[in-house]
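Only one chain is shown below, in structure tokens, and it's the form predicted alone.
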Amino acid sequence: MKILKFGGTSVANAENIKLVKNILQKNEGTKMAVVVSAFGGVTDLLLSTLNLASQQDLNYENNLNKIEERHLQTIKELFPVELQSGILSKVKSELNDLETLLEGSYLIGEVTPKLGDKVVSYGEILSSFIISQFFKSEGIELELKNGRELIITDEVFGSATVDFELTYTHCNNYFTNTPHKVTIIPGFVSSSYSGKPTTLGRGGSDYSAAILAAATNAEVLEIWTDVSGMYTANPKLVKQAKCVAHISYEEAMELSHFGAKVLYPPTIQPVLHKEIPIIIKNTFAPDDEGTTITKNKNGSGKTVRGISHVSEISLLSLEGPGMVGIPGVSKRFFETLSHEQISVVMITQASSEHSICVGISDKDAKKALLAINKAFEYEIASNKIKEISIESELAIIALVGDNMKSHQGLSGKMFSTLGKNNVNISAIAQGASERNISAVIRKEDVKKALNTLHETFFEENIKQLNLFVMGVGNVGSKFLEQIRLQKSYLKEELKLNLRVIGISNSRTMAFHENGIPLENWQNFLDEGQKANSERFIQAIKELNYRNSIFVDNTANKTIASHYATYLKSSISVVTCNKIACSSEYSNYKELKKLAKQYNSPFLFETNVGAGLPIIDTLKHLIASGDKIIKIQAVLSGSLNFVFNNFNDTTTFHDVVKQAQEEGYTEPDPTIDLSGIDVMRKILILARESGHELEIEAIKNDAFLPQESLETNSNEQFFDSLIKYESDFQRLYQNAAKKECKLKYVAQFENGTAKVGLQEIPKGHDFYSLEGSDNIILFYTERYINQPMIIKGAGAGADVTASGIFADVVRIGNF
């Protein structure tokens, strides 16, 4: 015999009773019991009627207008017109009923549980009717039994406790002595010794059908619901999630009591000493295997099988001296919660026994204050017990398998992936069976969480980085385009997944939770928001993605000042924008400090040399001991491009002006010729040297006339260039009577640092400096004759966003 039961989502309509009848038929030749929910969200319906009736809220009477046209209109998209005269007529005589228990709470002004477990009950009577009704008229055998006839149980209205030895003989008698082949029971409806309505709680119907499947030593309980089995996590909050083919019945009582809705947590308990098998299946996808169910008879499996969280959780603190040694506290603690009916999720006490905290649903946490500060009102008065304190609005995320107790290791992996990810735990628990690790967070960390820790657990190791890039011009466009031709590569071969969720340029920005297309992300972006960096910020704390970085490609004052918002939110930051790291010493060493602090890596690798790995270079040379000495370089490839191309034949106008067009300087090209971006790099790699410096202790011999550094705008700085020609033409003709080539020159060494135009002779390493390559020269205590020498393109969109490529990467493999 199987037990099969269908939930509120499997008969939410019309459309979806005739895919159970399908499922039922395909059993065809079984003997079946079939247990039925209450139509989706009708049972909420009904107790938010109760509700308001018992309010004397005459918008009672809307709802109800609701329920009955919610199952009326059911009836009519079943059935032909010649058969609803009958099933109409009984359900409008059910409806009345209900309607009658309605007013009276209306005119007492009051609910009791025994009057709540009547009404409520009216979902499952009704919709169990109308499909025993259908199935009949679609020509299977049946018969509708009363739950309220099988399961029997005591006076507690509301969540009734079940008489086992009386219910299994009810149901045995039945199921015995039943002619038919298939019948349908009501569920979550069961009955008092003397007769009285009573109810199993919610997900009740579930528990119906564990009951009567023990009763009847079925061969199987089937759970049909609305997803394919029980999964790794939830996969509304983990796209990534996976159906678990084979779980124990230990593991399914863990995370269906840590909020896994598929399985109301009770079910299982009837099912497990016969060792019946549950199988989880969907509805709407019959032919999938769904999650099967039994008694884990070898202990295999993978470690942790699954990650479940419950909401809505508070925390409530016990703690004082006056705890210490004493006997009976902890009793006294909990019998006054249990006299409240308040449930316990969550245990923590202190070894010390100075404290006890327990987690509760946010709905019982005032009604728990006051029975607690009552309760010890004597030990707090004389400051033996601190005021109770309660902290709300949090969620208690769970690990669960039963594997997990061989491991070591797995509570430390756990807690450091969630704080990399700046995840706080306000408490820890451990069941003694080791079988799930419980961590209390915040509620708007839940997603985050229960991805960071999919992942880590589950993925293969693929982890998953989520990018918000202000600055979409030539290197933001370029930096794009290298994600789209290599996201397939970085899966495959770094286990990296990249997602762009944000981009903005200075007009507009836009967002996209599961990643903007990158085939079309101009279209994407022109239909964005209007700009505005404070709002950017604020997108990305609200979306709290894990492993969030921010990319900046501008060259903007005020989004460098952000970095530190960023960092202190655990957003890593990757920028070739200089300003940040060249501002003031004390704001360069505040923004190294918060990357440490909050384990939120800050690069900056295109500072310097574009795409070439110098800073990374310099950074293992002092973490290895090695000690700079001395750094000259060639570190403009704007300005190493105009004077390898300035010449006497041309005019230094046209060069720069090629310069410009090409992408090889700033937009304000008097950034890079006044020497200004030069100071601001050797100042960075000074002060990644570890040395202290600020831009101002930089002596600058600058080339440009006052007048072309003091212009306005482009315009102005290039006319200024024509009318000094003449200068530039004497610089070039007295490098060239000495053979020797202009180079813009950077120098570290002995703590002052320099910047200005050499002649450089033949025979030099920076002689030979072609196009906009840049070029650097490391002397350390190691490299003390000759230099570690580190040469290539220093500047173009193509080789800068490579550069801030490689940085992403390096986060992603942190």
Contents of the next structure:
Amino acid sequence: MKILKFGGTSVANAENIKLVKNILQKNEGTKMAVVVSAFGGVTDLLLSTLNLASQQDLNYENNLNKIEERHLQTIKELFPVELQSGILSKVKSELNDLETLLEGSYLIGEVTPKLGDKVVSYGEILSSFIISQFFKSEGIELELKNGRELIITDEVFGSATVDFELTYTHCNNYFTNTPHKVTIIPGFVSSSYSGKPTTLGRGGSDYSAAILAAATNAEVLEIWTDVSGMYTANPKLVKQAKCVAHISYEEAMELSHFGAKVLYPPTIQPVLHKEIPIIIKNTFAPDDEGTTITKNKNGSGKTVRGISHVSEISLLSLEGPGMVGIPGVSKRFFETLSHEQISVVMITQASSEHSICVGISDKDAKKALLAINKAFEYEIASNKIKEISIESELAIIALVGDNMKSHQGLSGKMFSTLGKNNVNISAIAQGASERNISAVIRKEDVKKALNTLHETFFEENIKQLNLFVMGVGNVGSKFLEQIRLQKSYLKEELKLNLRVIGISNSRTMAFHENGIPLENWQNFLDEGQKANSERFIQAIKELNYRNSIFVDNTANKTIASHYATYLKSSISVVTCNKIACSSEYSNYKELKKLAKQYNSPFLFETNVGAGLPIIDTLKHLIASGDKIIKIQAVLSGSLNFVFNNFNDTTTFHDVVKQAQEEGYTEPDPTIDLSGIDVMRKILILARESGHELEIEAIKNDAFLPQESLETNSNEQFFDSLIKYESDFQRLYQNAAKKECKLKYVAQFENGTAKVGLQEIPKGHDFYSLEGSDNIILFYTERYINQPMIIKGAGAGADVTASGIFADVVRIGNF
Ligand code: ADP
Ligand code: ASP
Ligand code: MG
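Now show me the form predicted together with ligand ASP, since the one above was the form predicted alone.
Full complex below, order starting with the chain above.
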């Protein structure tokens, strides 16, 4: 004999019920009990209708109409017209009874658990009737048996306990005598010793099916639902979750206790003793293998089997120095909760002689608080125990696996993974069986925590990076293009999965939860909402993704002023914008501190030398114990381009113009030509070498005439260059006479920095610097005579984009 249970979604409408029929027909000839849930969503509707009625809110009538509509519609879709009237009249008569019950509740403005059980049973009573009639009409020979006649409970309405002995007797009597191969049974419903309707708790149809399986010693219990089995995490929240082919009863029990709703927790108990296998199957993909739940096959397989969570949890703590001396505190504490029928989801390790801390459901929090305060009234009044504290809107997240006990370090890995993503942990518990480790976290962090833990424990080290890109001009668009081209390489070779979740320019911003399609991000962005940098931050925070990285491709001061906010929310920052790192030293220092504190890297390699690994090299030198003695460098790709192309056959004006047009200068060329840009760069290098320096302290031998420096527009600026052409020619001639070349050099030594134009003689490292290249010489304690030299393209959108890209990859490997 087989037991098959079909959940709410599997029987949500006519179309789905037809799929169920196909599954039954495949089992033709087998003796079966088929347990069905209410049509998906109907139980919730019944409960909210009763709630409205009991609050004397007439809207309950609208709800009732919806319930009626759902059932009548399904009948109309399932049956030919000539069969409908008999079925409709039976259903309408049941609905009339339901209406009378609701009216009663409305009139007295009250609801009792007893009435609740009665009302909520209608879902399964109606669904099982309609479904069984349909199967009959399709030629399946069957009987509809009321679950209330089979499953007997005590009279604790709303939370009844099954009397297994009586139940098994009823079941045996029925199943040994029934001549029918197929019996349809409403799940969830039961009755008390005296025949009053009771129910088995939300999700209880699974339990009905398990009870029937145990009673009949069924060969298998099949739970047909809307997913292809038990997954490594809830597939609705973790896209990468995978179906687990085989799992032990204990593992399944732990996972469902901690929220894997696919199986109602009490379901395992009745079948476990009899070792009846449970198979979870998908009604919508019946050929998928599903998950088989059996006794532990010992030892083999993964340590962590699954991750689950329960939301809406409150932490209740009883604390006080006086607790040590009071006998039986724990007993009284737990008794009080039990008396109020409050179940304890977890007991945390914070529990000691001085404190007890438990996780309970949010909905019980108020009741628990009142009851515990009352129970310990005397001790609280005499200061032996502190006022009870309660923290709500939390969640429990649990790692589960039979083999976890034989592996050390799993909890360390779990907590460091959560810590890296700024998921705050309020309490921790480990089951005595060492089959689970659970942590209490904030409710809003659940999705992030599930995904990041899943990545750590299940995803063969593939790490997902979620990017939010501000600025998609020259550099930004190249950056997006590089991601697009490198995506599969990164996944295969570096185990990094880069997704661009948000982009913004100065006009619009757009987000896509699963990643913006990089083939046509322009259209996507054009159709986005109005850009607003504050709202951009807000959106990233609300998405609350793990490994979030904010990428700043602008040169904007306001954007740079937001870095602290990002870092504090554990969002890493990668930037080519020099403003933050060259602002006041205190700000630079603060950002570095926040990055450490919140585990959110702050990387700005492209602030100096575009894609050249200058800052990274400097960091490595220092980390390995070296000391910087002197830095000499040509750090302006723009100025290098200008002085490499300027001679007595050209004009200074034309060369600068060309540099601007070819994208070698900032949009405002005075930033480059005044030396400000180079000052910022040497300042950042000095700071990265460990020196506290402000930009005002850097000496700048400006070569531009004062008038050019003080212009207010690019046009005025270029005019001034024409006016002073002879001065520029003189600079050139003087150098040429000595066979020198002009280079704009930055230097840092003995704690001071200076920048300025220098005449570089033949043979010098700087002399043959081409085009817009940069060169940097690090003189250190180790490289004292021969400096370490880094040389190469130091400007341009392509190389800058690849520098940003490299920073993002660095974070991936962090
Ligand atoms: P039914 O109505 O068939 O009883 P439920 O809604 O009670 O179905 O349970 C199935 C749902 O359980 C899935 O749709 C999924 O969202 C949820 N779920 C939570 N955790 C898991 C998990 N680890 N594996 C599979 N499903 C899960
Ligand atoms: N219909 C009930 C519920 O929604 C029982 C079940 O579907 O398992 O809780
Ligand atoms: Mg269910």
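Note that the rigid core is defined as the largest set of C-alphas that superpose within 1.5 Å between two forms. Numbering follows the first chain given and starts at 1. Just so you know, these numbers come straight off a predicted model, no measurement behind them.
Annotation for Glu759: C-alpha shift under 2 angstroms between the two forms, rigid core superposed. Gln56 shows a C-alpha shift of 2 Å or greater between the two forms [criterion: core-superposed Cα displacement of 2 Å].
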